[in-house]
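In the form predicted alone, a lone chain appears below as structure tokens.
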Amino acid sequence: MEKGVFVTGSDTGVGKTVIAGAIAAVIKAHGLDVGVMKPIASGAKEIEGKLVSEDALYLKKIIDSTDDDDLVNPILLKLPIAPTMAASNTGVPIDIDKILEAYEELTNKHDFVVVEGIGGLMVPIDDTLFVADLVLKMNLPLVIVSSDYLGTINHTLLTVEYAKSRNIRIKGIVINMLKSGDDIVREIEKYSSAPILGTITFKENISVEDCVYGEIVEDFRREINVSKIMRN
């Protein structure tokens, strides 16, 4: 069995957090002790006088995680912009060692850890490293989340090819918020060297900001081949 999985996106706004949370919840339902992690989050919100990541809160709540917020989300940036820019503007350093130490602690505590990235693989996280480098340092396979939008075929195929060029293992692609039938699915499947794990249709009753899950866990269990994510 894998020790975890890294969830990245073909673009921003494709529902990485929702899919990462569903992966964690479904694997937990298999009887495993599951941890979640959002190594870097920008766009922090103030809740009850404390800056928090809504993504990290959603991931924790969907599996009833009791791990410390600082462990789940070691780097928290207030501005809702690229992490290097947010760090530069706020003076909060992005400490890779701090991220990796938190990840190691989570892997020691749990059977399986679901890590959600920030943006896509080429998002810079400091002057020399991209999200792809973090994936490699964690030695995790990748689940790519795509969605139903203009440009998704190009963005998804580019993400697959870049991951392959960096020797990152790819579990497959989840196409989220599907609205317009299966044409996009067939095109991506036709040209991609990575398998499509399944699709999730668009749901109006899901909100990361409000920690509302709707029926995403049930839909994910029914539509996505989670065993391919868990197995070596």
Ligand SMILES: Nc1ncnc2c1ncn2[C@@H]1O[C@H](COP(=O)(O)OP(=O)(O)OP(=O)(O)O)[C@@H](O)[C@H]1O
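Residue numbers count along the first chain shown, from 1. Just so we're on the same page, rigid core means the largest C-alpha set that superposes within 1.5 Å between forms. Only residues modelled in both forms are compared. Here the structure is a predicted model, which is why all the values come from computation and not from measurement. First, how it differs from the form predicted in complex with this ligand.
Segment displaced between the two forms is 91-93 alone (run of at least 3 consecutive residues, each Cα moved 2 Å or more after rigid core superposition).
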Contents of the next structure:
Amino acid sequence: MEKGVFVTGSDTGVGKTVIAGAIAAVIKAHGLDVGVMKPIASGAKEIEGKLVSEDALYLKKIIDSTDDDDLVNPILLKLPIAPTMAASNTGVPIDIDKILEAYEELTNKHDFVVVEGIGGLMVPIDDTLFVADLVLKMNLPLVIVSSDYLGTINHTLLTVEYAKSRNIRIKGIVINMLKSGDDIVREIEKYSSAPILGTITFKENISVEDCVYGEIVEDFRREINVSKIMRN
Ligand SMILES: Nc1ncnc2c1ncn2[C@@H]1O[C@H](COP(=O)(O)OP(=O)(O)OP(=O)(O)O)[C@@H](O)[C@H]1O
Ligand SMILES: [Mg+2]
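Requested next: the structure of the form predicted in complex with this ligand (the form predicted alone having been shown above).
Let's see the whole complex now, leading with the same chain.
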């Protein structure tokens, strides 16, 4: 069995948190002890005087995680901009060792860890590392989330090809927020050298911001074969 999965996206805002949460919850329902991680979050929210990551909160809630916030989200940046830009604003560079130590602790503690990426694979983390380098350091396979928007074919195919050029394993693609038929799915399938794991339609009752997930876990379980993500 894999020790986890890294959920990346064709872009920001495509549904990485929603899909990562659904993967974690479905694997938990299979009887495994699951952990979640959002290594770097930018755009912190203030709740009761404490800065928190909305993504980390959502991911923790969907699996009832009791892990410390610092472990789930070791790097929290206040400004909602690219991580290196948000970090340079604070004057403190992103501490990659802190991320990897938290990741190791989570993998020791849990059977399977679902890690949500930051934006896409070529988001810089510091002067030398991209998100893709973090994936390689964690030695995890990818699930690539894309969604139904103009530009998604290009972004999704570029993500697949870049992952392959870095020798990152790809479990497959989840096309999220599908609105109008499945033409986009057929196009991506036709040109992609990575498989499509399944699709999730746009649903009114999902909101990461409000920490509500509707029936996403049941829908995900019905639409997507999670054993392909769990198995080596
Ligand atoms: N299947 C869906 N149906 C309806 N709304 C969705 C669906 N998937 C995601 N959303 C909504 O779309 C928005 C973006 O989703 P999400 O936060 O999961 O994206 P992301 O890729 O994690 O973004 P970020 O790059 O900011 O981490 C959120 O408001 C979320 O609630
Ligand atoms: Mg997110």
